[in-house]
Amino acid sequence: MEKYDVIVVGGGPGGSIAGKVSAEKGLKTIIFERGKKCGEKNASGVGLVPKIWRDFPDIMKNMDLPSQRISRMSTVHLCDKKGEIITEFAWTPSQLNDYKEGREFMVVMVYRSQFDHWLSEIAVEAGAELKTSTLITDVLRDGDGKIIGVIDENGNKYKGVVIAADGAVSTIAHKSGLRSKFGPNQTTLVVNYDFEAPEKKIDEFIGDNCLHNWFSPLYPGAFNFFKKDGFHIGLGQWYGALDKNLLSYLNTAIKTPAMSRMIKKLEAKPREVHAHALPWLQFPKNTYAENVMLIGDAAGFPCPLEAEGIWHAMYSGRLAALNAAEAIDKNDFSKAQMKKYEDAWIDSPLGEEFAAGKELQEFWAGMSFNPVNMGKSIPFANNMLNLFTGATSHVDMASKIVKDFRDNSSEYIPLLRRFIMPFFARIFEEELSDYSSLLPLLEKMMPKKSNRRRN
């Protein structure tokens, strides 16, 4: 048997991360990928969020990979039954934030298996073993039953506290007794082709506007992003509302008249398809156990808005290897021990996203993925814009408008209110006193009655 402080099982960002940490507190530590490198098994690009540079400056701040791509605009296409575009709007990044990249991009888009290999070889530089194409099996237990450690595929041991970054189906959370599976309306499917694009075609058609969604009454919601010389397409939905094969949807949206013209324009190629399963939950539970703590996508931690999920690893797998060396130092490897590392993420940045993540999941679920719904709201939402246009008077526009949506109440309303003011009556929830006086002067601003006639 061999002894280690602290055994990583999966070397992807948040394993990466924690064993990068766990060698810089002086720890004896090992990562286990199956992969014959970090990054060789995992699907397509991702867009990593401003807060990974917040949170992480000295490691982000030396980031040069040939695929990234700078997102400094997020786009929406909202598309009718025929997959035109009838609507479409675009945004970028909030001067409201408080830190410097969050001012300044929306994504930074990169292939993942650029990035895990990347991040893998800083952990090993900090002083972490890495061993490839390992699996891991089962955990180890003692003659108590205890948990002290992991057993691979051939029967090799290794002791020590264990961190299990080991994906959606988690070896180490089944075998742990933690779970058997997140259930089928806790997990989607994902699918995408990934293309490849000249980058003289991307700069000049797209440039920094590479983070696109779209939405129609065809396809779940589906996510297109672009990389340096490439980019990828994709869809998803949750195992327990899936009404037919993904692909046979993502083929109807790349076919549609908006896509198709894209990727001919862009003189796109495709070169890969990816499937992968991917946590999307209210709120996750049971991320630890004796000697024991779940992290990533292995604890259930992608955001349940957008199901992003790469900050969510890394800054679990931080707080995991802080925990892991708090336990080592008073040799407490108890659960109340690793309860901590539960209470820290709760009390965090990550915990702070699923404050409304029952509301958030399904508004996802019941909107953006459910084309029926996205129907319904499509032609209101692009109604709505019409009020900027000239077609005919906006006051006209507007009686239109309130006419339209009294006519189809039926449709609206159970939409508004079970997927839209649930969020924001949770948003508010804590804070509807602070806006209690707001209320007189709202009344005051109200315009009287009156009768109005041209002269």
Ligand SMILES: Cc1cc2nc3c(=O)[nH]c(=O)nc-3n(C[C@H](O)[C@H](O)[C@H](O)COP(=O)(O)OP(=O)(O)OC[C@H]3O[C@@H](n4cnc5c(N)ncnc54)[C@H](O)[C@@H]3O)c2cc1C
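Positions refer to the first chain, counted from 1. Everything quoted here is computed from the prediction, not taken from an experiment. Between two forms, the rigid core is the largest collection of C-alphas that superpose within 1.5 Å. Compared with the form predicted together with the named molecule:
Once both forms are fitted on their core, a CA shift of 2 Å or more is seen for L385 between the two forms.
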Given for the second form:
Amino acid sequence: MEKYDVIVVGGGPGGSIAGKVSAEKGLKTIIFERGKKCGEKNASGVGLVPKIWRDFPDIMKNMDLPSQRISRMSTVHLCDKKGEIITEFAWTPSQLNDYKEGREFMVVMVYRSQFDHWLSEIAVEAGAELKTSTLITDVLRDGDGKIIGVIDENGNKYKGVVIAADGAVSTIAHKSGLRSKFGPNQTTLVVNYDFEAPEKKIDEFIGDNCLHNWFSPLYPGAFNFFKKDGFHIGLGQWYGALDKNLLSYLNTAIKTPAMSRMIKKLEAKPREVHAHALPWLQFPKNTYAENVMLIGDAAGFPCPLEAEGIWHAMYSGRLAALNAAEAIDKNDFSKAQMKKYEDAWIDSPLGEEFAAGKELQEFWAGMSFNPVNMGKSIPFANNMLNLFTGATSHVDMASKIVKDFRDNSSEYIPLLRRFIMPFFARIFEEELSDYSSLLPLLEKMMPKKSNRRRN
Ligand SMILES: Cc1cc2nc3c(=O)[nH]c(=O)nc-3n(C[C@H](O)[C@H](O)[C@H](O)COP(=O)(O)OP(=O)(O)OC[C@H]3O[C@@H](n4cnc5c(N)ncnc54)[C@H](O)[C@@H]3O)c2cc1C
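Cool, the form predicted on its own is there; where's the form predicted together with the named molecule?
To see the whole picture, the full complex is given below, headed by that same chain.
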């Protein structure tokens, strides 16, 4: 049996940060990765959010990957039932963000094969051992049934504190008895096509406006991320809400007139198709056991609104490694010591992400991922945006919005009540009825009818 201080299972972003931090603490650390190379088994393209630069500045300042593309703008396409764009809107990073990268970009697009491999090299440089092409199949228990390490597919045994960074379908979570698997309303299936396209075409038509989302009554909300020399179009759905093969939705999406025009214009060719499980929880539970801590997707950390999870994996990886160092220092591998990791993430910006987890997740599931509800709300969003165009008089457009709302209130009000108001109620942490006194106040503030029109 080989002895380590810290055993990290999984060489994704969470695993590499856990490995790096524990090696820097002087702990004998090993990272196991089932792939030949870190990243090759993972969803192939993602956007890295600025929070990663805020919280890991020393690492991220050196990132310069061959296919990265910086997104300084985000665009949303709202489509009708024929798949044509009704309207689009775009926005840029807020200059009110309190750190530089938050003001400079929305995300940096990367391929996981490049990003994960680069991060794993940083962990190795820090002193962690990386063992690729190694599948961990079980936890190792002592004679009393206590978890003391892990076992690989060849029966080799390794002793140490276990940090489970093995993703959505975590073997360690299952074998340590923390859960069998995430439930159907806690996991999404995500499918995507990876396209190759000439860099100069992407530069010409997309540039740094490379984070696109498409919403339509025809398919669940689709993401469309552009890297330097290729892009993804993908979509997902909770397993519990799957009504047909997701790939048929994705095929519908890419064949719509608007998307197929874009694909043609970029001279793009499909290169690969991917399917991945992605946890999408309201609030992660059971993230530790005796001598075991779950991080990243294994813990269910992707953001409850948009399920971005790289920052979450890296952040939790660092917290778990710090707690492993404390446990080793005190020679205490009890549940009480591991609970300190859970307390730490709940009390950190990571825990804050889940403060309104239920409301955010239900909003996304009920609206963006629900083509029927999107079909109902797209015209309303379109009218709101049109208020700020010169296509018609602003008074005319505003009164259209009011009339549309009145005529279709039986469609809009249930959506507002179910998916929007609970979020505000959670934010205000009070019953919204407490604000009802504002309505008479607003009425009082209205100018008298006789004063409203000057001509
Ligand atoms: C299609 C898609 C798009 C996404 N887009 C974004 C995005 O734009 N931005 C964002 O921030 N997040 C995004 N996410 C989420 C993000 O990919 C995950 O949250 C993040 O990768 C979690 O990191 P992790 O290290 O916890 O796990 P993973 O990245 O899943 O890594 C787990 C690693 O463990 C290895 N492994 C698994 N089991 C074993 C085992 N038994 N033995 C050895 N090795 C094992 C795997 O091979 C893998 O390398 C996306 C996810 C998907 C599916």
